[in-house]
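Just one chain follows, in the form predicted on its own, and it is written as structure tokens.
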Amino acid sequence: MCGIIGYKGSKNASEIVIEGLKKLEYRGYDSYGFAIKQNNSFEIIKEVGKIHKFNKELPKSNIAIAHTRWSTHGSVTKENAHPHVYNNIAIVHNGIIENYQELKNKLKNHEFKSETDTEVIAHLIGESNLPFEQAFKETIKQLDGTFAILAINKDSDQILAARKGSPLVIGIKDNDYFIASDIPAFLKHTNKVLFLEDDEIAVINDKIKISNIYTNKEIKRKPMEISWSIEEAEKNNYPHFMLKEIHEQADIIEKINQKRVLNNEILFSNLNLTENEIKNIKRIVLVACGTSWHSALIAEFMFEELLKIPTEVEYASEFRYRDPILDENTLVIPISQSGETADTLAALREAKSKGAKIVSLVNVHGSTIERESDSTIHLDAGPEIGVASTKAFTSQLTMLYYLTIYFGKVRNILPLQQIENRIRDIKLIPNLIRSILNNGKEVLECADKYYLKKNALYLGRGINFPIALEGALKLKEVSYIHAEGYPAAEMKHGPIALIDNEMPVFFIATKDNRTYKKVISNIEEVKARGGIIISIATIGDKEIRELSDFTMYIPETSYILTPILASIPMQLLAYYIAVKKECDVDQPRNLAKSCTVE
């Protein structure tokens, strides 16, 4: 989850790694540090807190490594901040070394200055009598767990890098080399990148040499160009990335529509599944975490309702602990914004080992999940910097909707007229989102009225139940208000005991011919017990307004697309409440954007 960056080249490495850490701070922001090589010595700087507050001038150099931390082993202190140094070696690390205690026990008479699992790596390399590169390789072979590691030596003009389970990407610009956890760290300088694979090391000096740790075989790999622009990774006059990314959703879905539809034909040209394989899918399993898990729950409605394919949604973190039953006629869909989520990657590997077909949804091109999948559908949402996911969520829903219709056509289950109608519906969504954003005053009023509440319930039925979960998650993530999402009917099986005149209860109460009347009954149950009723309703619905203490409206759309529109006021409400409470919206406490540890 931590962010690491290294640079070697013709520019001032200190400036580049400071700038890069600020771009990586969404990965962790407990503490940070730098190791800057000058002649045959290091300048080591460590600080507790957030890198964007750092304003000291660092010495000039052409080689440096840096780290922003999301703590796992050891509390938040300067001593536990990276880099860790021993003898001539300085290292930064993202991941968890599971056998670090066993390795420490072997290093007799060594004095350790931190509580971290990472420091042992510097000691193992630094105590070796082997040349730097060989000592680095031999150390890496001893490590169990996940890691992305950068190391520099006082006596060498190299950066050494290795990865297993944690991402590392190399940026190339002429004779300048950047290596980091994620592309935005150096996107200002170059969009030409190389991705390291598991069990590979890179030696960076005047060129790059990549080899396998165990075979020593050199690996030739051509750089790829990333289509993201630097503007997409900037705030562009918005006060926070989260608000910017909420407002980007209409344009993103519009671009997806343009890319995926031509003359009412849905395009998935890179989907590595034959028509026969699509027709032979007997079961779909979606694996994901967090917000992506909520999009998977909505996809379950889509797949079962429109395709009539039995579908299951699994927490990726639990998937492999019970010997799941899979075969070649099972389609497994891992969903991950970063494409590096450790639990989702582990679930993917479990499914692959059992012969299932893998089609992943990821936002980051070249990510590990993409490289290990049979096929990948890119979200095309651009870099999402805010820790609380917004635009990636609605992009996931849009892509899953298109995948459903595409499968429906191939399997001859959706009539042509229905396909055309559903394409028409999704093409209307961008302007409907814009109308919600342009009338955001009521959401702001709701935030002003209820931001001091300590607890909240979010309730929905049918396809809107996952939006209740997502709304509660957003509120928890950015405002630190305790909130729970439930199916509205389940309220009476326990949570109704919490209802009093201090409890806001958010209902997704949009009009449909399936659950609307039932939701009204649930509202009446809360009203009878004095709860505060806040509803998301369809424009023009006076009945809901009369029952509610506060109502936010969204335009009418098809049942299956309602979650996209309903999520927008949920996102805005969480944002405005967090701002009112003066919370750090883009970097909520204890969280990180990409969960690359288990």
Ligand code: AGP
Given for the second form:
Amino acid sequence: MCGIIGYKGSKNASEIVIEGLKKLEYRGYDSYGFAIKQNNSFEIIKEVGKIHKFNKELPKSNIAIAHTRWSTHGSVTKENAHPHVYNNIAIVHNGIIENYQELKNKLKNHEFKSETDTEVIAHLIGESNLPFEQAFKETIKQLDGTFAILAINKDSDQILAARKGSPLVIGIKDNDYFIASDIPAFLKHTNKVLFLEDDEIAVINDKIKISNIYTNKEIKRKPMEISWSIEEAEKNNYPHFMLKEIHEQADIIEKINQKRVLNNEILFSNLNLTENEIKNIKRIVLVACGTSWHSALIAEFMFEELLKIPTEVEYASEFRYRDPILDENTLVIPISQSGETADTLAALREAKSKGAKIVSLVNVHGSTIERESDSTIHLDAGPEIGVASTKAFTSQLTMLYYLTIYFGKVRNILPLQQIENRIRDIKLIPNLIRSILNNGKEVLECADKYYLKKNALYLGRGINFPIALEGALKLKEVSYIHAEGYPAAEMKHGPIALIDNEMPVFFIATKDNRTYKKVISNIEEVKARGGIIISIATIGDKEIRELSDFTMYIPETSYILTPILASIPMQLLAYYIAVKKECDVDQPRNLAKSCTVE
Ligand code: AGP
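Moving on from the form predicted on its own, kindly provide the form predicted in complex with the named molecule as a structure.
All chains and molecules follow, beginning with the one already shown.
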């Protein structure tokens, strides 16, 4: 949950790492620091706070490493900020060294300046009499846990890098080398990238050499070209990434529609599953965290209702400690925007160890989850920088929808006419999203009215229950208002005690022939106790408006696609309330974009 970047090349390294760090800030933003190589010394700068406030001049150099922190070990102080230095060595690190205390204990009479796990790495390298590269390798071999590490030495012009469980990607432009936690850090300079794999080290000098740390075997890997544009990694004219990404959703789903459908055929060319394997799937288990877990809950409806395949949704963090029963006829689907969430990666590994097939849904190319899956479906949503996930969520729902239809066709369970109807329905979604975004004023009015509330409840039934959870998560993570999502029917089993005239209750009350009438009864129950009723309703529904203190409308669509539309006002509402409360929308307190620690 930190961001690291290093650069060696012909440009000014200080400028490169500062601008790169600003692009990585979403990964962690409580403190930051740089090590700028100056002949045979370092310029070390460390600050508490956010890198985008940094405006000091740094010395020119052609080698530098830098770090933006989300603290795991040690409070937020300058001493605990990276880089950590010992003797001639400076290092930055993303991850957790689980045996750091044991390693520290071996370093008698070493004085440690910080409370971090990371500092011990600098001491181990710095106290060795071996040549830099060798000392680095021997140190890395002693580390347990997860790490992406960059190291420089006052007496060398190399940058050394190693990774295990935390991402590291290398950008190449002629003889300029960028090495960072994520692609946006250097996308402005190059889209030619190499991904470092676990147990590999990279030696960057006038060229780059990658080898396995244990076999010393050199690895020749062809760089790949990333299709992300610079604009996608910039805010452009939006005040926040979150708002930009909310507004990108219609175009992204439109592109998915164009890519995934040809003459009513659903295309999943790189799905590493034979038709027979698809026909033999007896059970599906989805593992994810946070917003991705909410999209998994919606996928459960899709898979069970349309495919009649028993489906379970598991919190990834809990799944692996349950000793789950899996076999070769179980399809496990890890869902992860970042592709680096440690809990989801751990669940994937557990499932793999039990013989299940793994098809992951990720957004970031070359991510660890992608590399460890049997096959991967990319969301193609472009970089999602805002910590609150929005476009990745609706892209996940769209992709899961297509996967459902694709499996339904292969398993001969969906009649052709139904397939055509469902493709027609999803193709209408981009314009329906645009119509909601064009009527954003209702949401703005709602935010104006309720942004000072201290608590909120989100209620929905059926396929809208996960949207109640998602709406509550969005609000709490960007505005810090305590919000909870429940199945609407659950209120009478306890939570209804919370209702009073200070409690805003958001109902996802869209028209359907399943639970709509029941939702109305739930609204009445809350109303009878003085609760504030704010409803998401289907355009034209006057009955809900009569019952509600405030109503936001969305267009009608099929039951299974309703969550995509219902999530839009939830996203906008959280955004506007957070802005009105002057919260840091793109980098909410205590959070980071990717949770690469368990
Ligand atoms: C969503 O708004 C949150 N930022 C968070 O819950 C996120 O969805 C979760 O950490 C999972 O991340 P992933 O999709 O990258 O695995």
